[in-house]
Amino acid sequence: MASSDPNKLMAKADKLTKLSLTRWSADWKSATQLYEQAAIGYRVAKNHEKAKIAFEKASKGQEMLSSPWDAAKHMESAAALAKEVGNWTEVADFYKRASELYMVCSRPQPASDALAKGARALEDAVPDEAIQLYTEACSILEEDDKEQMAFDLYRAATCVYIKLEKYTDAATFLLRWGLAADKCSATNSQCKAYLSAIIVYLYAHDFKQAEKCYNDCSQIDVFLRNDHGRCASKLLSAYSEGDIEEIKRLGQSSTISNLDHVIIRLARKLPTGEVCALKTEAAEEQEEPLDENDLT
């Protein structure tokens, strides 16, 4: 049937919405209707390029019609079949549009489920984008006081971080969410990701920094008195006394095994570097310095 031809379809649509001399306004609901059934027909007969314009130009003309829900849905969709043809400009271009309109219908959260998408099909091609995105979707639950919806993003993010050996980021990640789970009083969460930025720390050879990270989430009573602070403690020690066999021992305490799977893995290859020199360097602070101006 002619009018069930795609590509008459869009030109149809795409008359609609240009002026002439005949034509003083456009019709941004014919169009837009053309434009749907185009986008359908087009991903029907899997040809994803066509489908994703049309579906594009849908969202544009829902926008026209005062929209947004049916634009942005319009706008994940073609995101969706701008990862089928590897366009990851536009896979990441798409998802954030997407994700403005639902925040204009005021919907948080699938405005960082959007965002949260996006990221998911970018992190392999584009795992520094796949950050930015999943780091915007924390955010806008995070200003949203719904931090506890946001915890899958806060582990996909920091296990994107460690792939790309950004150690320093993982654990600041990690931090973060530590925080998160405090605010919304998710204790076990919290102390976990304390001890996991802790072990990311180790791993990256920076214990000036695992015993900075220690000292600061020590101020916090629950994490000091809960298991996951006295493994900390345990692993600082270890490493300062130089003791290698009690550093692993601990590495498969059940303790670290009811972490995430990235940080056991990090934790199970412990110690990463040289740990007598950390002893060495323990003993020589331990000592009180010569005053060579002090005879007395």
Given for the second form:
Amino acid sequence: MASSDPNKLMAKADKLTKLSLTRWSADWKSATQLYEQAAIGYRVAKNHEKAKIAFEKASKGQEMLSSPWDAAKHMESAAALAKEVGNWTEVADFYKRASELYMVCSRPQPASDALAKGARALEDAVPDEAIQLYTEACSILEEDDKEQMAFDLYRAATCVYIKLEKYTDAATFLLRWGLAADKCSATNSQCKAYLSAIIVYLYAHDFKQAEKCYNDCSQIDVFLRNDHGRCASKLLSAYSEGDIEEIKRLGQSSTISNLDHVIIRLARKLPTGEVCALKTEAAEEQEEPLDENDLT
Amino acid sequence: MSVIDILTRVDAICKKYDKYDVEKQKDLNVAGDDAFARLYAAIEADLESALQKAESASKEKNKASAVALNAEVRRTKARLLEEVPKLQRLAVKKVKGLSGEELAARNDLVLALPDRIQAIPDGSAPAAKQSGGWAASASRTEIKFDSDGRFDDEYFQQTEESSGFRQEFEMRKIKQDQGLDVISEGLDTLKNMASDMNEELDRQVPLMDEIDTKVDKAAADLKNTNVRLKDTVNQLRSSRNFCIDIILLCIILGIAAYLYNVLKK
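To test you: the structure above is the form predicted alone. What is the structure of the form predicted in complex with the partner chain?
Once more the chain from above appears, this time first in line as the rest of the complex follows.
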């Protein structure tokens, strides 16, 4: 009984919307209602494919009735069902459409929420798409001056980047996070973001970048004076001296243990074996000028 | 009190008051011109007093006073040892009225003096005891400690008690350090949590403001609606309508009853 009714409702609703000789304008109101009922029926029957289609059509109906809010809500439900089905492109599309509809209602918060949900759904399957969605969500919030809400999104995006082992991207994103934190004067998060960025650079064996990053961040007073800044400088000096024990000790310290757990994992693995190489590199650079002096 | 005790005490008192013994002084004064003899006599007297002090120190029950007496004895010994070279120089000088044999004898006496001085017991027993690391400073000759560099003395010995105390002190210090480390880590965690809470609260303040305005609006709407509803219900319930309703109802019932009666017949 549960499956037949939604089918019938769908058929009726389709008939109402299809334009033909007898019908000059589609009756969206009743059609939408029927579509909604059918969709709910399908969902209860765990018929995800059909439920998704029903929600799609219901959303279109709501759009026609110029209620973008309901349309967006239906789109979200459709997207959730698409996730169950496993149709990732549709998931992304639906969530994006839902977010657009929310923006039409001039409600940026739910818009970014929709994108965030989409990104979370796509994290495992299509991580690149997920990152794009996260970035869009963050920009929406930033435009609206609501950076505080964006912190969770930044965190999630950073996790995805690190899972993909795209360390430079991760570090760049962390710096963006730091910028957002700066705008809303969330100094603790800001310093944590900068320290995480430095750790990510070090993990990627990019010592020069890490140093540059540290120099850039030291322009900011708060970071310089903060615990995190001191930890960063100690880490960099330990690296330049090739002191593996010191690096390991710093990795265990409480400053680092307060960061995000993904970053903690990186930090614990930090002396990634190339510390001695860095030391000899630095030593070589120093020797060259001496040679020049000898020649003259 | 035995006889021996009495005798010893009498001897001590006599020695003490020897200076008032005119005859003895006369003997001593014979050597008045002789600087050597004078010095020698002085040294002898000091030696005697030192010996006495050493004896009383060894008999002392109270460790602190024993230690003090020993220290004094050592000081005296050091002073006497210093004077010995002076005495030696004087011994070589020729003094009128002195035979060559006596001169030689004097020399021997002087030579014997250091040994006698050293022999005075000052509590430094030769038994093997811990020296507590003081031995190193014995090599410095410019810095003179009272004890002459002999630091294996009872005064500096670590008894079981004191070494036990020292160990316990070290252990307690280590435990305190560990405890303080734990506390500092806990404080770090607290600080981090507190700043996170701070940021979270900052984040929620504008949200609360929004909620505030929205709820105010909703409350105003609700009040409005309530008032209107009250008016409507009052209108409906006004007594005139009510009476009319009842009368009409009675009429209808009457008609129904009449019809019923008619039909039944």
